Amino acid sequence: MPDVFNWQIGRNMAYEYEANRPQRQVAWVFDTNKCIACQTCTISCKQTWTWGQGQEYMLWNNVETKPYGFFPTGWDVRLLQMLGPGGWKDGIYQGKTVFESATSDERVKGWQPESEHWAYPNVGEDEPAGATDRGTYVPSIPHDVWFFYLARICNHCTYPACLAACPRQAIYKRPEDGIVLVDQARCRGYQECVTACPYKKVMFNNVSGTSEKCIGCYPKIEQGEQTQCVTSCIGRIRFAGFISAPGKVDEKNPIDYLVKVRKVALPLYPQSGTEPNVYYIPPIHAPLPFLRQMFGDGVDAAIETYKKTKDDPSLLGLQMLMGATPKIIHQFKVEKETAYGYDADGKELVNVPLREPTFIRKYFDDANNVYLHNIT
């Protein structure tokens, strides 16, 4: 296998093909602290892309409750079991990726879900970990009793396991934006991609006999629009944009700023080796050991940075810009208590105040001889 550099695990690794990064790479940031699991994103995606025959069970976007929620059932537990122990040292992952742990008769280490694994998308919903006495106040962070919501889409990985595993070369990564797609004409339904994907975001259509997956809403991306799951999110937890190549950073780019400058957004299970391009701001109230195995060894610093958002104008400004426009924000700035977002041509798309103004209502309106407060 060729040797490629994976910046998320801090080292070179084995991969089926030579490194061939796209001209620009689409990426997302999800803030888990804001998600309320309303499933608006799930339904929006479902109604847009997976309403056809054979797609009834498919949720290209789903929101699951951690630690006991999965779709398909047990997807990440099985991933961790396959990879085995593998810690971090000085930002470098010491274990094996899904490519390096593969046996001689497989390209990628993986597992094939059964039909029942796809049958319970809401398993574990709102089910907490830990226990406490009734009526107990839980003031500590992280909490003794906790859960959080994890919104998931295809990661449109830099080194897709689905692409590496496909014997038909039916899966490809678009050079213009890095979106990973399945060529339906070439696919023969071998399902090697379903087996290989560590995140189980490739799904098999029993009617058409081909594999299908999230297409990154590429018709919207091509028009400079953020994806359907982003624009429909009522919690405003999401950003869609583009991330700079390894070794390059644009501090005015919202994705770069959150991922590379402030390092407050982290990849999901980076130890898989796929270099996923969906990044998560980790929940501040969940146990750190659990979060470290999920997001890597940058969790501690990311949470501390996030906690100081209210005193950090740039970080606060980006939080306010989330969900403020359906257009892709390529550049941003914060100036005089206002956050500004700009398109690829430098045209202003939106501006929002960092703090909503406060108006104090008078107790009594002399002009109209009426009380403006409840006096009962």
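Think of the rigid core as the biggest set of C-alphas that the two forms share within 1.5 Å after superposition. Residue numbers count along the first chain shown, from 1. Being a predicted model, the structure only gives us computed values, none of them experimental. Compared with the form predicted together with the partner chain:
- With the core held fixed, the Cα of residue 365 is displaced between the two forms by 2 Å or more.
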Second form
Amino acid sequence: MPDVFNWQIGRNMAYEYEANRPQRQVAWVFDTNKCIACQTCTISCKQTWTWGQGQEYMLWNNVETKPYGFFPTGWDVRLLQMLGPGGWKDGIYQGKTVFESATSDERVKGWQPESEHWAYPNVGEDEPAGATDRGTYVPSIPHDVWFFYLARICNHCTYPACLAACPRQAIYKRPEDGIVLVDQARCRGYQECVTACPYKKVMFNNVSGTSEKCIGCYPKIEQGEQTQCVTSCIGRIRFAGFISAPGKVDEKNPIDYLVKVRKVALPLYPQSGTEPNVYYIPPIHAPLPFLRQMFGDGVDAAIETYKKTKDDPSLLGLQMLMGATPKIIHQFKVEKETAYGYDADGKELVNVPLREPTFIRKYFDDANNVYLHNIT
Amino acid sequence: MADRAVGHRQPQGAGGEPQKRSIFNRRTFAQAALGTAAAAGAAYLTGWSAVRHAEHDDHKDTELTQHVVAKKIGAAIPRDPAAAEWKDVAAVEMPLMQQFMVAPRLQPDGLIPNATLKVMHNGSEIGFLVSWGDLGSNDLEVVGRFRDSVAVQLPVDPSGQIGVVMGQPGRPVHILHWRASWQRTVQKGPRTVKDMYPNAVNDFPPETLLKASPEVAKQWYPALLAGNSMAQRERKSPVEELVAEGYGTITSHAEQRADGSGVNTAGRWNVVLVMPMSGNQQQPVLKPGSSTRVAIAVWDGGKGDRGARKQFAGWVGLELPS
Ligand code: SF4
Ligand code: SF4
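Starting from the form predicted alone, produce the coordinates for the form predicted together with the partner chain.
So here's everything in the complex, that chain up top.
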């Protein structure tokens, strides 16, 4: 098997195909601290792509509560169990990836969900880790009783496990943007990709008899638009854009800035080895050992940096630019309390103030002789 | 654009340029195997074969030790495996081995030891009756569940040696593939989500909401739109004709002529697969009085067999008396 470099695990690894990075790699940043689990993203995706017969259970975008929420049930617990203890040393993952832990009978180590595993997308919703009592008071960060929301889509991985597992190469990665697609003309429904994807983001269509997956809203990406799940996001937690190849950094690119320069956004379970391209700003209130297991050993530093966002014009500017335009922001700048977003040609798409102006009204309105509820 | 938007696929690139095996490649064997882009296909297949066929060559037969003689009859080939005509045809026992040449391989537990094969022809059609023990009938093709299935394989060109698993580059094989799920569709009509979840409700699927524009509604069925035979709603025949030139290359034939029928009784599948003996240049031409070879494969859906996870029996000689 070819030996390829995976920057997220800091080392080379075995993969089914030679390393072949696309001209551009589509990527997302999700800020878990801002997600309210309203599921608007889930519904906008569903309404756009998966309301056909056979797709009833499919949620290409889903939002689950950690630690007890999963779609499909237990997907990440099973992944961690399969991989076994790993651990990190100086930024290098010491354990095995899904490719390295495959037996000679498989191309990828995987788990095949059954229909009941897909039947409870809301399992564990809002369930905290640990018991609470009436009057429970959580005074410090990280919280000792906690949960957080994890929004998930296909990661359009650099080394997709789904693609590696397909015995007939019906899955391919687009050279122009790195979007990973199942060729609906070639798929014969073996579900090998469903078993292989560590994130369980390929799903079998019960009526068409083929596997289907998140298509990265490629018709939108091709037109410089961000994906449906991003533009519909109520919490404004998301960016869609492009990430530079390893060793290259464009400081003006929001994704590069958050992932590579400030390192506040981290891959989900990088130990899978697929080099996933959705990057998460970890929740600041959840315990670090849990987060290290989920996002790798960059978590401590990411949280420290993120906590200072309020006094950091660039990070604050990017926070304000999230959800501020449906277009892909290729470059940004922050100048004099304003953040600017630009398209691929350098044309301004949007500008937003770093801080919304605040007005405080008197709590009693003399003219109308009434108390006011909302005084900011 | 509209069809690209929901088709989950891109238009084929300009054919012709040789491709290397790569993460970006989409295989285009449909054209390669059918001869319209033979050059591109062949170059690409070679790359693949270098990796995949190394072990494969060891399994090439040098000489066929077993032979099956087709029975010549003067009537139509019966589709029903229980038909009296099949009773007097001599059966050849074919020991089955697990597919172990290429991952994903079959686990060696609960293997089916053998299958029997009977062949009949009437000068214009040839019929194969394959029978094997499989206690449960699995005819659903849904999330995490797989169907029982059988395939009969013949070389397109009977002369010389040819790889037994899916043929090899430049040496296509012709495959008749029967699936229990297709048999179910033939008998019970188009499959629906209710086959698996009887209480499922989808109150506003695209075709209901967009009743006035069925073509638009179809865009939510990309496999159907792409002409993938997997997604075919109605089926008259439970048998598909395919062509392959090596592992992972199996491709549905543009022309579908095969027929058949399968019945599971007393813990055995008995499946008849019938096809015309005349064919165009991509299909085998089976002349009475000639001989060729035949191989079979079976899948136990209940065990999770599908695709490369299968059992197969190596080539046996096939005599076609005149
Ligand atoms: S997340 Fe899963 S489905 Fe998406 S590209 Fe990676 S391996 Fe494939
Ligand atoms: S729309 Fe945004 S805030 Fe709402 S659940 Fe989705 S990611 Fe979270």
